[in-house]
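First, one chain by itself: the form predicted on its own, in structure tokens.
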Amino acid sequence: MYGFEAMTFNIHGGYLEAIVRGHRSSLLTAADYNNLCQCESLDDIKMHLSATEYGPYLQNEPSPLHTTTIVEKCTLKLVDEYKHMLCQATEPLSTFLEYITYGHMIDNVVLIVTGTLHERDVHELLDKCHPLGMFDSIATLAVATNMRELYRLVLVDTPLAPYFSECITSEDLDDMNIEIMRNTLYKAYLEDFNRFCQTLGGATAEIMSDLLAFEADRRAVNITINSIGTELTRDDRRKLYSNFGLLYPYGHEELAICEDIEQVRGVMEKYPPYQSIFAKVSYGESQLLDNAFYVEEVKRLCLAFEQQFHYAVFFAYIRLREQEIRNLMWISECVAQNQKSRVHDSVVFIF
């Protein structure tokens, strides 16, 4: 019952909520980012990060450093924190935490299948997979040639199995089919995660419905923009949109018939929460749209910490830490490639 979580939440969730709020306080601040942006080399970045919680993960790395090493070690810290929380969690929090990783599982499946299609080495692809999305049979994805085999041989025993019901066809896997598969899986995943959060009720349902609706709307916009000029029909495009969110259902109807980014802008400006996002993006600068969405997402994730006795803080923390790793990757790449003039372009300040 909403408003009464305080009576029972701390019995099972109090310790972990305290842990995740402690982790949140260790996120890099605007001052940290300003210092990182002044760095002249990757070793300078390592030296600055040694004073943060990333220090123990980077301290034994020899010079010369690579951007991939920094990202890998920072991701390892996130994975260690996640595994600790998952080990300590009881139901229904443990299931909630597992749901957070399903998106990474989908990305890993798509990465392996796409890489295999282009005859890349499986071990090289496995190294690029996100550690939060790994599962036992992931290496055998390379043997599948169509969706049906992919499901029957590999994915039937994974948490993604229920999401494949809409994807199973006998068509051979090609780049177009793989991208449709990714978006169909994400649609099923987001809808399932949203239903699960609604069963939890209370502040968790309220906050997560807002965060997941934003994710669903962002994916709808990205699908629309990426499918402009392709052979994807309007009906196929509409099928890839999630059946919830602020844009559902009327916004989806309008997005499905958009034929250029200015029409997408016209649709989105009818929805006040998204007006500010598109106002920041100049005409013809669709590449800045992702960054504008990230900025809005970070604002919403930070607001999740303003309430207590709910599970959305775990989702928010994982997402904020992933955004921090994206920031560090961008800064490291700019420093490594001597493009310091662009270093502020894609950094999203969290605090």
Second form
Amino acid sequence: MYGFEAMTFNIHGGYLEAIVRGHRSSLLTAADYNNLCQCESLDDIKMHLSATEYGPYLQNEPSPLHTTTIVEKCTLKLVDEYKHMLCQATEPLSTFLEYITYGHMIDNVVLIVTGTLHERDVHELLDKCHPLGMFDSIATLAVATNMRELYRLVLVDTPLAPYFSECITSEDLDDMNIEIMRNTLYKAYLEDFNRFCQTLGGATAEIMSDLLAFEADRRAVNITINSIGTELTRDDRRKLYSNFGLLYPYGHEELAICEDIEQVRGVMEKYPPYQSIFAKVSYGESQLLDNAFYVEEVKRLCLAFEQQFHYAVFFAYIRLREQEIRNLMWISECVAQNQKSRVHDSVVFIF
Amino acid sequence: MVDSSSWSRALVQISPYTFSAIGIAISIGVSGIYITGSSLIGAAIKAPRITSKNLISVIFCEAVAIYGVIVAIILQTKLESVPASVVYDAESLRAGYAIFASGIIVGFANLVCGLCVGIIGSSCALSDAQNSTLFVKILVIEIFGSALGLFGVIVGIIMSAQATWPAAKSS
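I have the form predicted on its own already, so could you send the form predicted together with the partner chain?
Next comes the full complex, and the chain you just saw is listed first.
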């Protein structure tokens, strides 16, 4: 019953919710980011980060640091926290936490398949996979040559199996098909997650449907912009859009026929929440658009913490942590390449 | 006709002692200690300083349970034995119902109060972990919540005060 979940939520979820709120208080603040942006070298960054919660993870690294090491260790911290929460969770929270990682699983699958297509070594690709999306038998993905084999050999045993019904073909995998596969899988995943959250009901359903709708709309815009000028037909493009969200169905109709960014802007400006995003991006630069979307996403994720007794705080925390890791990667890259003037282009402050 | 009155006949046939005993049992009530406790433990991992102050919330929950014990003791002093001939008289039924009702009032008021205090205590622990100036402000909300239990106790005692068994009259 909506409104009465406060009475029984703490029985199973109280401890974990309190833990995740404790983790949230350890996210880096604007002051931390300002300090990091002033750093001259990666060792300075390491020193600043050892004063934060990342200290134990970075202190054993030998001195010539690479940016990938910093990102790897920070991601390791996120994975440790996630695994701790997953161990302690009961149903349905444990299913919810697992759903959060399926997106990473999809990315990992696509990474390995693309890498194999370009003849890279499997172990090198496995190192680059996101640890939250690992599953057993991921290495055998390198063997498959078309989608049917991919499904039959490896993916049928993973949680991603139900998402494949729409994209099994016998065509050989090439770059275009892989991108289409990625987007089709992600569409099925978002719809499934949305359905699952609706069955949970209450505040979880309400907050998650808002967050997932934003995600679906963002992906629709990205798909549109990335497929302008490629051979993706309009019908194919429309099939990649999810069937929920603010843009569904009329926005999707209009987006499907867009041929350049100005038309996309014209479509999005009819929707007030997205109008403010597009107003910040005045000359169609794609990177600024990404950043504007991230800023809006962070704002919505922080709002999820305003309510108690629901599961969306877990989703919001993991997304905010990933945003923080993206920020750290950007700052480290800028510092390593001596481009400190561009640091503030892409850092999204969380607090 | 016979069927519709069978419920009322059943109620009348149940001994009023049963009702009063059930009333006493319900008056102990359920408290919200678990609701507060789980949030307190989780929040205290990152902010250990909150543990001692937030035990106040748990003490509020326990106070609610103590009200229940007090009323149970009061109610059981109201039980007297009556001779078998007058057990099902209107007077003794009334006394039994009064004690039953008093027990239910106190029990459910304590239940709701305990839940309320428990939920507020959980929010108090979480917000204290983030920002310690919020503790006293949320405690004030909790105090108002625990007044609910007190109202229940007052009404319960008033109800049971006039539960007199007819034994004294028919000797």
